[in-house]
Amino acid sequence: MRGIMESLYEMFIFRRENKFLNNVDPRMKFLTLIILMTPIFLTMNPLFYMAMFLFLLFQTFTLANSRRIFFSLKGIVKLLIMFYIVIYIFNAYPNFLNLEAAYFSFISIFRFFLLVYMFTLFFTTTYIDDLAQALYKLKVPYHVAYALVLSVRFVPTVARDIIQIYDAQRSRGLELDKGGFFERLRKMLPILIPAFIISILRVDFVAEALESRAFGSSPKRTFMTELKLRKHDIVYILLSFAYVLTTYTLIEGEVPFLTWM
């Protein structure tokens, strides 16, 4: 539980670093994220998934802080392993030695892992205020963009609250690592209930703060620093698009985005 929350906290926290992805325009990163995600839903080919995984690994080691990325994914991978076991049991029942069920369960989980990996790269290298401006400049209504950004802001905050409650309950003698599966689930209630109450109170505080500042009274928004496209931003999205297009065409034998026609 604590490891998963630490991974979530690290995944949604931006730290300014002298890395290429940290300095790419968030609009280009958002569009690149869509380009990378779209083919994932168009194919079930494991070769294409592996090609995408290698591309993400390349970006992690050369363009971002690899230590942060892998720490963010560590807790999520443990959770995905649990999901894989559940999906496999559901698909294989009553024959639990079903290789076909094991294969399709793995493909489903690996697809979800790739999506999580993409979002991890995006959020760990994107300043959240720049994300709001990027969505606004991509013609997303500001109240929608702000709601999305605010929800992203809440993830590390809630994760930090759960970590603090977890440590506080353990210091009071709550043994979360002992007992069977259902016993451990029962012991999670003293952690989840306070975290839920704190989140509800925080939402009320945020609503009052927005109302006191007349949020939404002006349809036009201004920003302290304006985003500007640079050459390396264009190069990044073009190279990413070229890689996805070429890989998908070579593996699937058809051009992506035209398969519905």
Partner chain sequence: METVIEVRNLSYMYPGGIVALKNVSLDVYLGEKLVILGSNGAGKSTLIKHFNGLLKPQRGYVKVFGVDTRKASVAELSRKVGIVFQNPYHQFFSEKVWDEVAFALKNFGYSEETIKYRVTKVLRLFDLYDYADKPPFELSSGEMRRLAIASILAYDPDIIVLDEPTVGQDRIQKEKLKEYIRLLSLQNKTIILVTHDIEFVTEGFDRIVVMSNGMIVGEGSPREILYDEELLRKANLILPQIPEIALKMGDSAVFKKKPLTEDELLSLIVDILGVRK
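The form predicted on its own done, now the form predicted in complex with its partner chain:
For this one, just the chain is written down, with no partner chains and no other molecules.
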């Protein structure tokens, strides 16, 4: 619980870092995310998944703050292991010594893991305000884009709240890891209720703060730093595209994206 919240915190907190990925234009990064994501839904070939995994690892080590990204993933991996067990039970029922189910469940989780990894890479390296600006430039109304900013911006805040609440309730003798399944669910209430209440109260504060600074009084707006496409943005997306294209074609024996047309 604490671990998962700490991972979420690391994933969504904003820190300026001078790494390559942090400086890629968010529009290109988002396009790249889609290019990387699509073929994962086209195949269930573990070889291809492995190729994608290696590509993500490569980016993590050379283009980003790898320490932070691995920490963000750590909590998620724990969660995935739990998911795996659940999925396995569903797939294997009623025969619980089932290699096929084990394999199939593994692939499903692997696919999910890759998606999470991609989003982690995206969010740990993207300043969410830049993403809002990108959306605005794509003619999305700013108040809609800003709703996205707010939802992401408050993930670390809520994660910190939950850590605090968790600590406070454990200090009052709450033992989450004792009792049966339903007992444990019930024990989540002392953690979830304060978290909801604090979040609802916070919505009010944020609304007041926005209004007092005339948010939305004009549909047009300017930005302190304007997004500009640069050469390295294009290089990044092209190289990513080339990698996906080549590995997919080699492994699957057909060209992705083309088959759709």
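For clarity, every value in this text was computed on a predicted model and none was experimentally measured. Positions refer to the first chain, counted from 1. We call the rigid core whatever largest set of C-alpha positions still superposes within 1.5 Å between the two forms.
Legend entry - C-alpha of F205 off by 2 Å or more between the two forms on rigid core: F205: C-alpha displaced by 2 Å or more between the two forms.
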